[in-house]
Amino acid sequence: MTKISIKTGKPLKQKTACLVLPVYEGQLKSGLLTELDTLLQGRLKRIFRSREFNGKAGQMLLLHSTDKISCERLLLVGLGSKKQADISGLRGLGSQIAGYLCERHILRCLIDTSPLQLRKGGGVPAIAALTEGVLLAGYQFDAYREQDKDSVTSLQAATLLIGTTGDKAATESATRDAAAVCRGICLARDLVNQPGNRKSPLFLAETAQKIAKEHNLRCSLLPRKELEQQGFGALLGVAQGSVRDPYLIVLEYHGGTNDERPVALVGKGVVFDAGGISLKPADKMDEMKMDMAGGAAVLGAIQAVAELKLPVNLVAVVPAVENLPSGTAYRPGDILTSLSGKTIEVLNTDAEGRLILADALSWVGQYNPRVVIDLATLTGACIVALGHHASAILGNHEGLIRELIKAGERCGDRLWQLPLWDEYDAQIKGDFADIKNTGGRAAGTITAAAFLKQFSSDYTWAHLDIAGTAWADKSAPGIPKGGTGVGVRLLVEYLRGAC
């Protein structure tokens, strides 16, 4: 991961391989640019007049320096309109800068952050977002590829210049926190990107054990025998088609007082989802290794929280299973008895995520949580509704939903609320059991949440459907194709506010 450091001083006095100067669109006559143009003998003015560079978002202009300037190169970077500057844009800017320089084998740089001011929050959050962008730009999942010796994927070092009056201590703290969040995101991405032949429920369980050992957390694993003894009928129904044993994975972090009720995070952990007997189409089934992205987000978030030492008690629960067709697989028409005692009529074995979450949501009640948040790649209907730009949020407590939406706006993991009115419950009322595991095509994301609501009525609860945001079909700055790590940043931001 790129080494990030903070420095105070004047940009044109700094010795560096490349001085990066962010420029807002239409603001080409600042004092710094005027001074630089004089040192470059009018080159900038000619460039601006020719419209080769005008500060539009994403524009890059690399110039070689002169003897009158301390740096070896200058990189002008377009910020776009100052009125539209936001956290996501600045995060993308950091990734663009890092990617551009790496392509040219420029491995060290100094970025002038003095222009980076947000309308809400000021400069420090902006610098934290830029830091995240630089760090995430270097992410690659290359564990199974032969290394290209000539390829460069990340900067060696980036120094962030905060002018002569910036708060160095606050900025250093913000960048350290950003690095911890990025490590959580990268962990989640790694877990999602692991192939199905490697990523068993046991693999996830062992990963949780490593996190616990490294960060002094408590880890508990419930194997098949204990799940059978306790009555996890819905979870075990899904798992019975695979030779790989299921696990309920539990991590506990104690950063609050002994008498403080914990926040519970529950993440869907279907390590591969072929759909079971209700087999999925072959097209893009390879991507179904990502059906544990909710579980990955929960593990990445609790790791980040432990690194940040947030003053909160937290429990993370991941029901981990594999959903395959076989001679022992559960069937459409089967009736399962959940941990809560409610019976479930299985209409579609590909609606399995809500089944394992049902038992996990019931089980977490023993912690008497003050808040329960579940994350799951639950429904294709969510992609139809929201595309790939926002995750859906539903729940039984408007205050919690509003806080999560606000956290998403602050950090860039955006959420959009869908209704969860009681009228939707009729769609999942069972004909031969208490409830059925699908309500049909209409309002698929909502009826899936209505199913989960049956097991969350005792909690302040919110459900996040991340089906459209957990996987990227094509690369973008800081987000290569594959797992995105969505949810980690959101949960950390929410927990910061909840502490």
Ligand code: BES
Second form
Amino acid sequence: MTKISIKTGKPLKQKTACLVLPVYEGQLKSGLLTELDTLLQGRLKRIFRSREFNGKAGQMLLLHSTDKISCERLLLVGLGSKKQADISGLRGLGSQIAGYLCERHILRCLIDTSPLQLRKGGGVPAIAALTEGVLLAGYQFDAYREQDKDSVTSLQAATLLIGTTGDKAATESATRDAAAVCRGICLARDLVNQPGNRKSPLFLAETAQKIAKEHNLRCSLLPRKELEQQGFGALLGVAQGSVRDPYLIVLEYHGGTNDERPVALVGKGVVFDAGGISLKPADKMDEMKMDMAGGAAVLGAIQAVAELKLPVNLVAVVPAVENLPSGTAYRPGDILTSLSGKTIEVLNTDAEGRLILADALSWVGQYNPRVVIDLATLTGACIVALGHHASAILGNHEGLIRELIKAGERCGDRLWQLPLWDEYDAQIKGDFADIKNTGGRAAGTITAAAFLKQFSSDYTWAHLDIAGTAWADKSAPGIPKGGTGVGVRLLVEYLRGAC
Ligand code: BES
Ligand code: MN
Ligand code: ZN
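Switch over from the form predicted alone to the form predicted together with the ligand, please.
After this comes the whole thing, all chains and molecules, with the earlier chain placed first.
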């Protein structure tokens, strides 16, 4: 990871391989640029006049400096209009700067952050967002790459220059926190990007153990035998098609007082979803290795929360299984008895996520949680409804939903609420059992949540369908193709506000 440090001082006095100067659109006559123009003997003025650069968002202009200036190079980057600056934009800017410099083998830089401001929040969160962008730009999943292994993908060091009036201590702590969140995001991405042949439920369980060891968390794993004894009938139904054993993975973090009720996070952990006997089409089935992205998000989040030492009690639960067709697989028409005692008629073995979540949601009730938030790549219908720019949120408590939506807006992992009216329950009423696991073509994301609602009535609960946001089809600055780590930043942001 790129080394980030904070420094106070004047930009043009700094020794660096590259001095990065962010410029708002049209604001080409600042004191700094005028001073610089003089040192460059009018070169900047000529560039601005020719409209080669005017500060539009995303514009980059690299110049070699002269012996009058102590930096070797200068990079002007466009910030766009001052009014539109938001957290995602600044994060993208950080990624763009890091990507641009890396491509040119310029591996150290100094960024003048003094012009950066968020409309809400001011300078420090703006710098934190830029830092996140720089750090995430260096992310690459190259565990299995044998060729071009040595290509450089991340900056060695970025120094963030704050004006002489800037608060160095607050900025340092904010960038340290940003790095912890990025490590959580990268952990989630790594897990999602792992191929199915390497990623058994046991692999996820062992990863959780490793996180626990490194960050002083409590980890317990419920193996098949235990799940059988306790009656996880829905989860075991899904698991029976694969030779790989299922696990219920549990991590606990105690940052709050002893008597404080915990927040519970539940993440879908289907390490590969072939659909089971209701087999999926071949096209893009490879992407179904991402069907544990909810589980990855809660693991990434609890790691980040532990690093940040947030004053909260937290429990993360990941039901981990594989959904495959085989001679031992569960079939359409099967009736499963869930941990709650409710019976479920399986109409489609590809609606497996709600089955494993049903048991995990029942089980987590024993913690008497203050709130329960589940994250799952649950329905293709969610992609139809919202595409790739927002996750769906539904639940049984408007207050919790509002808080999560607000946290999403603050941090950029955006959520959009869908209704969860009782009228939808009719679609999943069972013919031969209490409920069935699909509700027909209409409102697929909602009926999936209506199914989960049957198992989470004892507590305040929200469900996030991240089917459209957990996987990037193509690369963008800071988000290479593959797992996005969605949910980690959101959960941390929510928990920061909740404690
Ligand atoms: N994991 C899938 C949902 C999914 C689809 C996630 C595409 C990401 C991208 C889930 O298990 C599933 O197969 N859902 C079915 C439910 C249906 C059978 C009721 C779906 O959405 O088609
Ligand atoms: Mn499925
Ligand atoms: Zn699935």
